[in-house]
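This document starts with one chain, in the form predicted alone, laid out as structure tokens.
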Amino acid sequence: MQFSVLASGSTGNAIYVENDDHTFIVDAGLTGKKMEQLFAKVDRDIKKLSGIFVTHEHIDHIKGVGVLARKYHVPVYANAKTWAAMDDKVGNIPLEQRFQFDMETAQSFGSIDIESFAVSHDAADPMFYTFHENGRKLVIITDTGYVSDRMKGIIKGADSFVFESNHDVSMLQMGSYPWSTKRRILSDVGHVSNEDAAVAMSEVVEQKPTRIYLSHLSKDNNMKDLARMSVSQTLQSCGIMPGEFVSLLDTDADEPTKMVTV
């Protein structure tokens, strides 16, 4: 099982997994016309997509969705309440293509097995996967205000996390966001920090090696040396130290990150 984290941030969020069978994404949260050129970075076809798991209907999340959907002719699997939130942000996408992925849940394609679990966060039902292939394990956990132990104990020992690590607390409060927007991403339905999303890596890795890919990245309220500085020294005072075991890599809103096996 290989993986890239095509893009990730405030502006759209898509995640490519493949094995020798399929070709997956989670989230195609760009245009179609973007989508196209980030699988070329990372010279995969796009054309020979097996499938689409949407997380939920924010638009940096399902931009695209509808686009490749109807283009490629490609299947698209989210939760009933996803499906009726984001049914008229994707336009039609034809019944044959549209399947029903239940919250905490488990669905096989071939030698993969993909597990949905729930998140904290101010949509309809939104909802992270977790992949795994021979003993491998893959977690995608972003948009979530907070790591819950039932999320915590679904995520523990992954080989590889694309993990949110959205802002940092002082550049949000001294920012010129509305309050408003603030307390929203703040709150347990918003995102987390830097530091909170460490204190959670903490007590989920194990001692074996592990990539952390420090994802969806304010784009005004984080800057990848910080996010990788608060997390590292976070993780530090938890014990863990960054370069023993545990790698941390960054994501970026336009560049795919290079593919590795998981």
Given for the second form:
Amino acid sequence: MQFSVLASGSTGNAIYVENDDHTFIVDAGLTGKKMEQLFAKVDRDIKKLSGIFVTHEHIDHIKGVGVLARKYHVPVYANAKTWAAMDDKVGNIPLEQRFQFDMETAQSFGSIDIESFAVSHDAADPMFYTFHENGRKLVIITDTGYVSDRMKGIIKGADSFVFESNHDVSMLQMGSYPWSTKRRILSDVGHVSNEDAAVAMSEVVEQKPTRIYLSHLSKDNNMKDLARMSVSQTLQSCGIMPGEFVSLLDTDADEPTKMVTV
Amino acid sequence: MDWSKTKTIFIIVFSILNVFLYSLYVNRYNEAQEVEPLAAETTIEARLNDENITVKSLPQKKEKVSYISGQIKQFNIEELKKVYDNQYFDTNGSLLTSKFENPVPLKSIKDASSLTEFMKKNVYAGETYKLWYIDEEKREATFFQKSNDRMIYINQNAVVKLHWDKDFAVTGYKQTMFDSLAAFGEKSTLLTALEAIKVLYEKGFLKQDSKITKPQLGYSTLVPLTKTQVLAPTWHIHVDFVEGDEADYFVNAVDGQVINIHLNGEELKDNEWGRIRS
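Same protein, different state: after the form predicted alone, show the form predicted in complex with the partner chain.
So here's everything in the complex, that chain up top.
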């Protein structure tokens, strides 16, 4: 199983996952044209896409869903509440391409098992996914106000994490966002900060080579270097030395990460 | 009824009405053209001028500067003892306290160069600090650490405080310091000094007849991590008010936010670090 974070941030999110038989994306939060460009950058054929897994109905996660589904006849998977919430935003998707993927369930696609789990975010019924194949595990978890013990139990021990590290609390508090937006981001249904993400990571990584992609960084309230430094120092204070078995990696709003095997 | 005459009368009446309405339109259009522009559309220079707010030595350059980061220095007393044999040192790691066995006389506390010379000779990396304020009553001089020749403002991890006795001899000092100061992240195009002044003006910090002395670019804390801090380029703007008061304001030169500098989570009290009333 291989994957690449095609794009990550409030301007659009898409994560590509493939094995020998299937190619999936989790969310398509950029325009159809931009999605095609991102596929070209990782040297993959968008026509071979076998499914789009939608996490929630926010525009930075669904902007290109309708276009890709219609143009390339791709099946789309989401839970019932998310379907209802995004129906008028994604346009007409033929019934035979609409699939329901319930919260806290698993579905198999050849040798890949995909499991959904709930997160805490201000959307209709937000959920993220873990991918399992041959004992390897990829976790995608962004857009959550906090990481609950239940979430930790589900994501624990993955080989690769795409983990939200949204903002630095000081930057957010000192920045120019309206107070209502700041309060929303800091709330339990907002986004996790660098420090909170790192504390959660320290509880779910195991003593084995683990890649952590710091993702969904705020354009205004975070920086790649800062997220890496902050997460690194917090992990160290929790007794985990980044570089020993945990690698911290950047994601970008426009540039895909290198395609790697989980 | 003579329809031909009636038609002619209607044509004449409506023609006169049209001419009248057109003249009304032309008058209103001309009046609109003569309206003076709103005050909001005037330049900041003109608005400062109108309120008699003067600016001395305004830097004009639009600079591209990155954030910087630094690690909080942990002092090693044994190494310092080898270099400075006239001092007794004590430290909790990041705060160094020094007492002179024989107090060191200053040439003059009125002369900044005398203090600067003292710093170079008697304080570890003393040349990397710049004088911020002299409090003659408390017999105390406050220096802030520099990076790229720019001051790091009001930061408890980048300061030296000298103390002297009644004979103007330095008896000791306290020091904190950042190590490994380096550029952090990408460069940003900064607000000019005038744009920073505009921020203060629009937020109502500048009173009529006040005088702004040369705005200085430095750094202030953006992110305090446990071992490291990230510092943002910051405009320091000193204002003398007509009533005799003065104030120091700090404006983040990247995003234009007015910074309330805090120390250990508490707002600074007047004069705790010299002139601070922002």
